[in-house]
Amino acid sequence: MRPKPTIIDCDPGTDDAIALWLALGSPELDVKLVTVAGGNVGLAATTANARAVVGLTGRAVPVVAGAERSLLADFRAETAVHGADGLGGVRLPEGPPLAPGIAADAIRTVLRAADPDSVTVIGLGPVTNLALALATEPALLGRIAEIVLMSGAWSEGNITPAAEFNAWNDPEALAMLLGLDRPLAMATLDLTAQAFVTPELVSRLAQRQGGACWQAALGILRALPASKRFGHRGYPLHDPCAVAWAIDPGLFGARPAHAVVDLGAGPSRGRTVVDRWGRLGLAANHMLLEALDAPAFFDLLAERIAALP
């Protein structure tokens, strides 16, 4: 099967790094461009991290900087999870320099050169860059085969009681993407909780031999703090779930659903209200990823990243 031309927009971030390695190690995806926003940490750190992560693979994929704030406000970093450097203190060699330009322009350039219905767009952070690119040239929507996001939750949030981190950091941008007439899949917190990492799992994964990318990924998995939400037993690995859907949808159970984003200024801001059962009588605007074959997911993750340099 022909590899899918792919754009990845991210904010590395520990789990973004692992997601990028999974994408770059998978022949199903032809990663044309990596764009970066602030989010997990500030833009200076996320761009440095993206350059380093891509550089470690030896792949000549352009990395382009984008938004350092949301459409309406500043991003809020999450250094308690990702560390001040965004990679949990795992040191990587400095990567190649940033490609010139800004993310929204670079996204449009790739889409203009693409065939209709061909490009997979994966969003792993606040989707500000994607919103800016697509709002300003909507004719390019026809080049997109699917948008895949790690965003939202149908139950509780992880940055506020109501909201998931990426959705909360730019809810207006997420609402815009949900309003587009293109296939969109969403890996929410409820799904990524099934990609649960424990010390025992890391020990099992570490038995696999691999190159520098795999050793760095293992270092990140060891560095991530156990989550209070899960009784400090381990933590969910969010962003690689979105990449895994683009690689192999057979790992997932999914259903069409309708979602809206709370754009108010109160405590529910950024909440994704997901109608899984059609109670509102509205047409589905995304494919909701509901179930994950976690053993197969972690096998895929380890196989692909361990094969990288």
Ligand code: BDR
The other form holds:
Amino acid sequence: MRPKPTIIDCDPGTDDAIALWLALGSPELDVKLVTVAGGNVGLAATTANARAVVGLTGRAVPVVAGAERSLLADFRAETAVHGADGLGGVRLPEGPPLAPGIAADAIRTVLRAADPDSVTVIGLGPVTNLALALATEPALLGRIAEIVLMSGAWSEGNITPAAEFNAWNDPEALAMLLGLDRPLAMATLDLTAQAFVTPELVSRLAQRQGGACWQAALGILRALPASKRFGHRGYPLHDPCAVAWAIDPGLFGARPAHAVVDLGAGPSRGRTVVDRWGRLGLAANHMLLEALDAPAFFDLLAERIAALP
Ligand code: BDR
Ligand code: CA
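Please show me the structure of the same protein in the form predicted together with the named molecule, now that we have looked at it in the form predicted on its own.
Expanding to the full complex; the earlier chain stays at the top.
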């Protein structure tokens, strides 16, 4: 099968870094562009991290900077999870310079040059860049085969009781994407909870030999803090789940569903209200990823990243 032309919008971010390596190590995806938003640790650090992560693979994929803030507010960072540097203290060699331009323009340029229904757009952070790119020039929507997001939750949140971090950091942008008439898949917190990393799993993964990217990925997996939400037994590995769907949907159970984002100013702001059982009788606006074959997912992740330089 022809590799899928792919754009990845991200905010690295520990799990973004692992997701980027998974994508860049997978022949199913032809990564044309990486765009970056502030998100997890502020734009200066997320762009430096994206450059370093891509640079470590030796691949000449352009990395373009984008939003420093969401459509209506500032981003809130998540240094407690990702560390002040965004990579859990794992030091990487400086990557190649940023490519010129601004994320939304770069996304539109890739889409303009693409065939109809061909491009996979993966969003691993607040989706400000994607919303800015897709809000104008509606003809470009027809170039998109699928949008895949790590975003939202059908149960509880992780940045507020109600909302997941990426959704909460730019709910208006997420609402725009859910309103586009294109295939869209969402890996929510309820799905990523199944990509659960324990110290035992990391020890098992570490038995595999690999190059610098794999050693750095293992360093990140060791550095991520265990989650209070899971009784400190381990933590969920979020962003690689979205990339894995683009590589092999056979790893997932999924159902079409309707979701809306709470855009109010109250405590539910950013909550994704997901109608899993069609109670509202509304047409589905996304594919909800519900179940993950976790052993196969971690095998794929290890195999692909360990094969990188
Ligand atoms: C999401 O928030 C970020 O901290 C992670 O990189 C992931 O994209 C999980 O809620
Ligand atoms: Ca992220």
